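Take a look at this single chain, the form predicted alone, given in structure tokens.
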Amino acid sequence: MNAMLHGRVAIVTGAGRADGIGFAAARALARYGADVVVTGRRPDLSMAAIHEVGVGPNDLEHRAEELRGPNVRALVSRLDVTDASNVADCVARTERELGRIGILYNNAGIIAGAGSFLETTESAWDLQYRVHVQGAAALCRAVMPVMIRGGGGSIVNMSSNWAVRPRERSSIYASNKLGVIGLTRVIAIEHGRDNIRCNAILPGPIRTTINDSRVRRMSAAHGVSEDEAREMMAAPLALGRVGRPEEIAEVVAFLASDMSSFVTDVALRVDGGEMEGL
């Protein structure tokens, strides 16, 4: 095992789905020696009309058990990033049981209110902002004092290539993911002297459950098969294919490690070389 993260403690939000980017990142961090807290929120049945990234009652424990090993500890935290007290409790418990937190990966996300701009609702705008921007900010505010006391750390925030190359019907999502980049840059500028690095990842299309739901919508909208819809999605990419969660996870591990010790204030596209607009 490459132990470049041995002795580090990481919190990964939105890590409950076995095929998701969050758990792929948790797995990569653990493989490189970090102790990991896997977090996710329970499904909220009142939000059935949106693509909620909640997890089942036993999913998080299953994910943590997959990570545990002779040199890796893993904790479970049922975390709602929009609840400040819940966030504070998660951070306090992590420090108490695992030690100083040196890595934070803000991956928790939600898709709500996709549609033309004039069709969007105030509630959908509010929900996405509370999860993507306020939620990430809440984790940063809670974790950063721990990092400062311990001599520094690395924060990786999940944005999207839609932040810089938005699509139709994505006004809420694109706006909030652009907000994540702004948050990332301010933290990097204000706290570089505290030895805290902060970077954002802008993924392109990645093969996950949520992305598969987008493929199904494209398939229905264009009257093509799901394989054809996936080809349509990959067509603008230089690599000509959709990415894998593990390909984002390795970038997270790189940004969390000393291999990127002079990298901060970066919004890094990991999108297979999207050619549109070049």
Given for the second form:
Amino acid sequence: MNAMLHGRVAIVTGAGRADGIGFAAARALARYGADVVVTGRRPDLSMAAIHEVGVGPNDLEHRAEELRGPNVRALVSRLDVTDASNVADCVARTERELGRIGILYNNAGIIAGAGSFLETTESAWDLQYRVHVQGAAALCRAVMPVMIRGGGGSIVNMSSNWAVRPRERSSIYASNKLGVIGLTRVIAIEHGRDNIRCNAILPGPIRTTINDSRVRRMSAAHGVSEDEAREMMAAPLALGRVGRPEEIAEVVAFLASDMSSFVTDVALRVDGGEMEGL
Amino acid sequence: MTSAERPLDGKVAIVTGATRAKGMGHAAALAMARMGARIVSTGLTERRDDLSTGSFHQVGGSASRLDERVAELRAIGVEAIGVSVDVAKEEDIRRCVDTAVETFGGIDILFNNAGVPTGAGPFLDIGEYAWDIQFDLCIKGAARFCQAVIPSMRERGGGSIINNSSIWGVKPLAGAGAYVAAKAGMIGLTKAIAVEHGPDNIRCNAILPGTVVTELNDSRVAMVSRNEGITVEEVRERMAAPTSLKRLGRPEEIGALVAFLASDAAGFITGAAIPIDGGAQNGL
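Having gone through the form predicted alone, I am curious about the other one (the form predicted together with the partner chain); can you provide its structure?
Every component of the complex follows; first up is the chain already shown.
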């Protein structure tokens, strides 16, 4: 099991944050033997007013350095998933330097534009769609010809349990994360015959920097401590706790590996047992 | 050995319906054994013609068949025992759980896999007996086993239960009304246990297999081939056509998912109903 991804090449988008789900997944893939490309957005694209996205100039290189080992190669790719030439460069360089890409984890995302539905703006709708749906689709379209030439592959797309169990003030995010499931399913149906599997993960609350900022907002909005806010967040879950990035990462590794060779077209909830919604 | 190699080291797993060499139960037992788990394999060891549908499929086996499975597990290098269990009998389940606790000290994993094809046929022909059997073996059998193991899991600080439902628990299938209803019911049972015992750190998930090449499926393929005068290859091709991967599943592929859900790698997955059907274009 520990070498179940040996010889595979994986691209993970949105892997620049040390405590994020993307990097946790990159670490899991590397631990199981895959060569990994960690990608992240340029810091100047960060929308500071909404949420600090993007990674610092040296962050990605630090991440890659942590992954490298005697049997694991790691590359860094500055990648804005909304930029077609970035995407093409990333995929071409990965194939050139690491070889055939067999795993793609579309993790990059943003939470721009949270607010009540009537407050949402055209530009926030546009940006989220470009990142979540078009961005994932762009990576898939660039990587899949490589997978087909190599005899198959596994794509894991990051959706959210908000896609099937929406909350107020999440109209853009919920729409886009449900859109990711639609994309996932059509790719699975069209390309199963090419031995490409495509699945979506629907995480519940996971303790990351982004989640911490949500906790702070909840804490302010409800006049409770951050610990209490986190408890509120965990209360609807059967397990009664928020998840860890590693618990998503292990699912990504499972779906990337041959252990899941008959699993495709699945929207997999990894949410500690929320069980509401579709 | 590192924990990554043997993620189920020290764990004890009970698998029901594990007597067939080419079945999901035994495949799951093998997968978990390879990850280091100690296994209690169970199954019906007497033939039960009353549970079969005509000549379609023989239900139940023999004690020697269960012994063969246990020998295959021991050959991997883990401890394994076989216990003859009819999941319709509470005393069988009690005896099995007591034996597991006495032999291995407790229970961490339960794969409720036992099932029967009883009651296949047009809806209007499904008799009281077939409804009773499907509910008694499938839903109540799984529920009884869960009730019997949860106290031990709780004592050990948690556990993982995997219920073998079916993709036909969420999508329509003609000619199997009682089976479909029972498999859908298993998903409800799964979620009820997940929500009640999440606080005990017991996870409970359902898997929803599509068509998998098992002994049971071989019987179905042979029956269709006879009835329609086409080759078994043609029957299998027809069964694979609706899947995205254009093939049927292998028992090992089901076994791998069970082993994953049994392990801490799936620590944040509970109450889920997970299709494993090669992508058969299901609804959400």
